[in-house]
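What follows is a single chain, given as structure tokens, in the form predicted alone.
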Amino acid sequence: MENELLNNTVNTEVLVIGGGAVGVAVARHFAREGAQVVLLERESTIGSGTSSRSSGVIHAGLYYPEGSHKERLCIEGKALLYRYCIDNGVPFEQTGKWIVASTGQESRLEAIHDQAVKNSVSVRRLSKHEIHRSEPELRCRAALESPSTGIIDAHYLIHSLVRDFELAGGLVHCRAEAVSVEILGDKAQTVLRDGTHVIAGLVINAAGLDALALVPESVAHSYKNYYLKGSYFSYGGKIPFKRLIYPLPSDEGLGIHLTLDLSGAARFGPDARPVVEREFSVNRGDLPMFVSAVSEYWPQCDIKKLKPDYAGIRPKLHDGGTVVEDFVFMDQSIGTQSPVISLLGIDSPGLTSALAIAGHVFDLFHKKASFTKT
């Protein structure tokens, strides 16, 4: 099949567009169910797009409204992800996190507590004595503990999923940019930048920032792209905290928070700024804003130790001028088949939810058609 992909036309049962954590997880799921699957990635390596520019946090599912895709798939995905890491030797650490509130923010913190309880997610109010004893340099009026939050090596995870996919017979093809998807009866045709046409019984559009552009032209919708850029600053000194520290979320994100990687290195971010262009540099001029935000909960932060690190862009959607807060699974159905399923607005907690999203997408298609597992 690899040689076929260099010719003009390729046929496969399932084509997955996008080699980030979600696309790879979806491709793996279908391949392990017995489907013939081709996975396309426009970059030279798998997992080098949006997935490589996340904070690497395994989210608990505290914030999301009951019944939303984010609530269900984050909580389900978290459990699947921890189990996968244990079973496959993927590096992770269940660090836990604290969400902190300053004076006047207590009611907002309590609302997060109540939402977590509704979502059946473990959360605990911390006493002032506990806060001071465990994190003496932390300044806050009140705090919640989320014990099931963790961190993960996202690159290791993605490559582990790719290994599973290939062992199940799947084909990965990098430097393969899809430029259009068209519905042809009960199948779909995807045209690549090099002129190759891929005919598939199912196309799963998991192209992240490019996903909306690949929705077939024949499909009516009112969505528009809305990109949020988030920058991170690394911290070049010792951090006194034992866990992740989050301020209260804003309208456009979870606030400039402290995250740790598995080596113990610390970074702060991301901020959230609407952008039009995909540009990933970190502006050193943002340093005062970062210092101001971090100093709200860590007054001893040393400005000299903060350095620009990296930035990511989140794929968001507008619908009629309103920001779409949930994941969108656009199922383009023709009769009894679903030749194209587009995954739109897959921002945070996409990494946490990846394995659950894979099962959800499979179920969307499996209700109408099935593969014979070999």
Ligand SMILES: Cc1cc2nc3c(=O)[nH]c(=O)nc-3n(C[C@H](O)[C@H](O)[C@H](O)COP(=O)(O)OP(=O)(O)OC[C@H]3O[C@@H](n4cnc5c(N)ncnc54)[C@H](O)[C@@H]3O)c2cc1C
Given for the second form:
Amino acid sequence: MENELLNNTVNTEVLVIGGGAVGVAVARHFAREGAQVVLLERESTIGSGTSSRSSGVIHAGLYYPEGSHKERLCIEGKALLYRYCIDNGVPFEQTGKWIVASTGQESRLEAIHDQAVKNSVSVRRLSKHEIHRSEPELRCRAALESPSTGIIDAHYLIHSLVRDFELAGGLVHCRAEAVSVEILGDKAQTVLRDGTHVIAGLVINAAGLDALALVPESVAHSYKNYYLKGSYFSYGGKIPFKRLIYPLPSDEGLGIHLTLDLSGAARFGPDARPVVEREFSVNRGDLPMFVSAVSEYWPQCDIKKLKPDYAGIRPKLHDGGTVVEDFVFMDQSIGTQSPVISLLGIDSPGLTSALAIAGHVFDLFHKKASFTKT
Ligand SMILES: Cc1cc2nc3c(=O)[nH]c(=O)nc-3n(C[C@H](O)[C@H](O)[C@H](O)COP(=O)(O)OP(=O)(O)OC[C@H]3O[C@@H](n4cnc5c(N)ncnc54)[C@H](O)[C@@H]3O)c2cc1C
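And the form predicted in complex with the named molecule, for comparison with the form predicted alone?
Once more the chain from above appears, this time first in line as the rest of the complex follows.
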């Protein structure tokens, strides 16, 4: 493939732009369905974008309105992901999580309970006795348990998906940046930074924070990027909790929660701050805000043990000034053909949903395209 790409024009059935969790899952799905697939990644390694900067939580699908892409794809993706981890030895743990309400927040907690029930996601109200017995350092008025929430090693997952992709005949090309995608008849032409042209029957734009930049303005309508940065502080001491602890969600995020990774390390975050520039440093000056948020549910938190850790940027969208809350699958159709689909606004729970997004994108296409299984 390397040689072919150096030869200016390459033909393939499917081109996937972006080697994050979602792009890799999509590429794998099409390759396993028998398509000839090329996956382009701008950076030198796969999975170094937003997928490497998440909480690594397998979300249950409690919060999202029924009928939304997030609701369906998170719930379906969670089941596929647990199955995939078991079958392929990807490290994970079904830790469960508690969502906690302080005084005056009980009705909002009930609304989450009711939404989870509507979504048919398992959730349980905890008694005061149970809360105190199980998590004595936790301060709250009420709490819900989500038993199907878990944590995953996202790097391991991505590399396992890439292995599947390559075993199915897919070709990965790193340090390959797509600069434009245009429709040519019933195909799409993608031009790379090095001048290579890739002609594909289908292009799937899974370029994360850069996906909108590859959509022509005439198609993107009023969508604009709305980058929402989330920073984490690690905790250098012993954590008394046995599961993930979440406060109530804010307007812009799930609240500064406690997540654990598979090594047992603890961190708090992410907060939610709109940014224009992509910049990933964590501001030590945010410490008081973190302490205040965490102390709401864990008053014994030792401030000296909180250290700036890492940050990620949620690739959200604005539509005419309003924040778009759902995933967007933008189909650039020409008549009955749709040679380009762009995956926009794939913020949380994108990691959880990746395998289900792959199936969804395949279903959007497969009536129009057919691949010869080899
Ligand atoms: C702070 C934070 C916490 C999160 N926590 C969770 C969580 O706990 N659970 C969960 O389910 N989700 C979580 N998410 C969301 C999840 O991380 C994302 O939805 C998911 O990782 C998106 O994957 P992706 O493949 O779409 O994007 P990315 O991982 O960003 O991949 C896109 C890739 O495209 C490449 N690229 C960009 N432009 C080009 C180009 N022109 N040509 C070629 N390649 C290009 C980039 O280099 C990148 O590797 C979180 C997100 C953030 C920001």
